[in-house]
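First comes one chain, alone, set out as structure tokens in the form predicted on its own.
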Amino acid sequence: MNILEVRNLTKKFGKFTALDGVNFEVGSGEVFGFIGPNGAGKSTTIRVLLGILKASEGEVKIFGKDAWKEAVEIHKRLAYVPGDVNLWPNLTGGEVIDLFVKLQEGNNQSRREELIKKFDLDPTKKCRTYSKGNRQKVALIAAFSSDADLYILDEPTSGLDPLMEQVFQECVMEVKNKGKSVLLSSHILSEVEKLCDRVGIIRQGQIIETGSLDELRHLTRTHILVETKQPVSSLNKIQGIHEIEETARGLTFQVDTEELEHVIRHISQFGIIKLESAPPTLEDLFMRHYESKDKVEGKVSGGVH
């Protein structure tokens, strides 16, 4: 079943079309990551999302309700935590996580204790006194002590450190196994690979591949490292080998996933001696997509941001 249903959604400011046509969904008990580049219409999309903004066209149902027309209702059961935490300065930061979670129509008091402890936060000093990582965790905590349903989470570990973003990840699985659903909006890869079930790339308010990263390694290529008895020769040859190069550990070269049986094939006639392969990452199918779709258009790609 799913919780979330985006269809066809466009949004239009003045001749701008920051979002146009997309589509994905976000089922029960999953975690979607969405992710982008800065400007692409990630948050865009989740403004829409969360009732802030009404489409130009298409529509976003929320637990079968719509979005825009019964957000209050929504609001309910959805958590939300955006990148970069405004509060208000005279609360502390224990008072704004109560009123964010009376808010929710939650109580639960020894989960929040629980989370003041793990994200290491003192929750008596004032919100004007805290740093950027601490007013993220302060709504971190506010929204994992609540019992949502959905979580919309906007870049939500911007500001913290590594140990922090550990927690933050053993949060996520853990409302992931209460049968929780998440959206996880991010452009810290190795974040979105370790949590995420499904991804959707967006570019330029386009979505442009969206299914599981195992359906995604098609657009990835595996790294090889080889060391053989004899030169390997004829290898610039053979389909689906990119980028060879002779270093002092031997010879390193890219495979397209799908041509790697026959690689290793044509490699082991010359007496393999140390063989390494290393996974595509996410963050390859990130960076050659987005190359691929550059180079097509006939543009330079700017990186990723």
The other form holds:
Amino acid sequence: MNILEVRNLTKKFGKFTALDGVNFEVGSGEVFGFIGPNGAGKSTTIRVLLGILKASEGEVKIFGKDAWKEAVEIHKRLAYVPGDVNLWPNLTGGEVIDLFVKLQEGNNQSRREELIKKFDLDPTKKCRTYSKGNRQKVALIAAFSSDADLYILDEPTSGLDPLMEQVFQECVMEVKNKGKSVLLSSHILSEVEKLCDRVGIIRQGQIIETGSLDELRHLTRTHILVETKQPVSSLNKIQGIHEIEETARGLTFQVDTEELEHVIRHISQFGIIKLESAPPTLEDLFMRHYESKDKVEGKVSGGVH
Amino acid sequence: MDLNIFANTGKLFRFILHLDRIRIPLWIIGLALFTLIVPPTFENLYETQQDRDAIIETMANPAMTAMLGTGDLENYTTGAMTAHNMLLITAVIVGLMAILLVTRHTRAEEEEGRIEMIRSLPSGRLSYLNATLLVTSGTYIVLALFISLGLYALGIESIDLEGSLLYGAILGGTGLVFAGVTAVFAQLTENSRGTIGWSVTILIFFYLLRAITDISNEALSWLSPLGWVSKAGVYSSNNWGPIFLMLAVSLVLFILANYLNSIRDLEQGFIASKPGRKYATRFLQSPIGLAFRLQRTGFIAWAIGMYILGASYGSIFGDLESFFEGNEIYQQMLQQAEGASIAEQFIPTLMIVISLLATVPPVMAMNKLRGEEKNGRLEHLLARAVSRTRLITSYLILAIVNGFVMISLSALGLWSAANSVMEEGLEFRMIFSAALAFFPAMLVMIGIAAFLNGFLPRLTHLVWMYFLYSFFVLYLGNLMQFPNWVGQLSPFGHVPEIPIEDATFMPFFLLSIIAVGLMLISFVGFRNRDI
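Write the structure block of the form predicted in complex with its partner chain for the protein whose form predicted on its own appears above.
Expanding to the full complex; the earlier chain stays at the top.
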């Protein structure tokens, strides 16, 4: 069952089209990664999901309800952490957490204490004195102390230290194990890779790719490092090989995943001493989608025997 | 002394000028226009000395002195009349301008972390403060010259060159003094709200100190910089002493601000912040509780201020009484209105000023909604189980209650002070109804603010333009002899003058209907727009 469904969502600000027919869905118990470069429309999408912006066209449903008309009902079961957390300078962190949890209409006092300890936050300090990371902690503690069914997290870890990011990942895994859904927008691709079941990539207001990481990997390349007894010849004539480079440790190149079999068969003729392969990272995927096409294609270098 | 701490002040000076390239000229042009349209109007309305002498009759009483300061009533030329009616109020506005301008480039920039960036560049520790003070000083020199030459260029006989130069210099000097006050508070307080709050408090304190001492003991008015404004005797005795006092005081304040800045750490104040509550009180945990909590300090400060304002005006009633006792012409002139005592006839005039000022905090309370939106904090609430209707209703209720409290407290202040100085006290019911008569007009202003919040969130400050219009036409209305409709374009122009006039039902009813209508429509706008 889908918790969240976005159909043909378009949002215009005057003449500028920020979102242009966005489609995706998040299933029950699924962690969905939402990635894209700055200004691609991630936060705009999220603000439409929250009923803060009104869609120009299209349909957004959360828990089967309309995100604009039934915002309040939806929000009783939803927790949100914005990327840029602006808090009231004259309230303390503890006060803000209580306020947020109360407005959610849930109450989980023991969870609050546990999370404050875990995230190592001083709740008696005024928000004015908090750093960006600490303000984010306030929003995260409030979100995870509530018993929501859907968590919408908009770049929630951009100000956290690695230790706290670990705590954050634990929190996400915990809600995932309870069968809750998460929409995670992030620039930290290793985090998305670790946490997300499926990923959607948005660019210039359009979703250009969605699917599970495995599915997406299929579209991309595997890194290979190989050392052979004899020099490998005519490698550049084989289809699907890119970025060949000779290094001190051996020969490195990238292979389109569907061509892997051919390539390995070819290399094995030259007597393999060492073979290392690394799965394509999300970063490769990301880069491949964002760099303009001609630039990627033109990089193939040859001349290795 | 190590000059490095002032490094690059010149570049920063130009940078700040660039930032304020529109704001400062607008202030200067606005103030100049405000000043320059008055003398020709007076010249037209009061052509002969007899005409002006007639108006003196209504000026020469403690109520007017409390409001406008002392003036040269012996020799009431067009020039003296302009200085008497306009100089003090303009000086207060200039003071307010200095407070906003200096805060913007000192504590506000520091709070936003921009001074940190400037300091990381090769600029000195005191450079930004002094660049700000230089820009402010330059602004006031230009303002003074502009207004001086403008007044002189009007070519009115009694508006001579020396008096005009002094007129401009007084305004510039007042600006410098309050720039100094603000620069000092920018060091003491930890955030820009505190800086503005404290500086405005000082401004109001000096105004009230002057009002009370002008009536009771004029020599003591020398204690208030705003008292110096009338002491200069512009267009009569032309006394330059106050200018030197203003320059000396602002120099001392500038040096003090520099000293305090040099001994403190960046982003710290001298009034340390204490740790706060670990848990939110039950009261805070709702949108309306939060909205109130955010405005609490301002609300209390305004409430005290309105009570003191009422009490200051109330305290002149004793003098009013004894003033009229020995003056038969006055008694004849004013006795026309039946059923109201002489003192009571001044109540509507005072109430207009009081009610206009009491409208400021509720309109601010309503516009806080937009402020929260701009700071990206409404998202936190709307992303939770809070409906938009509930949110705007919270702010609306707070604004309405705020207005009621403000106007009631000033009425209470006026009544209690008047009672303590008069032989025969005033009736509280009468004072209270005279004040409350303005409440529907106030509701219209709140309604307009709500409407703008709902439909035109980028233009919420338009309500202040309308407010300034109301202030201008009602404050100067009688003197300028505007046609009736000019005053009636403002909701405050429809309020019956209790206790002189009877309270009629229609204006209250119509104003209330308009107010409620605006508020209800604002809900529709707020529910249907992007945040």
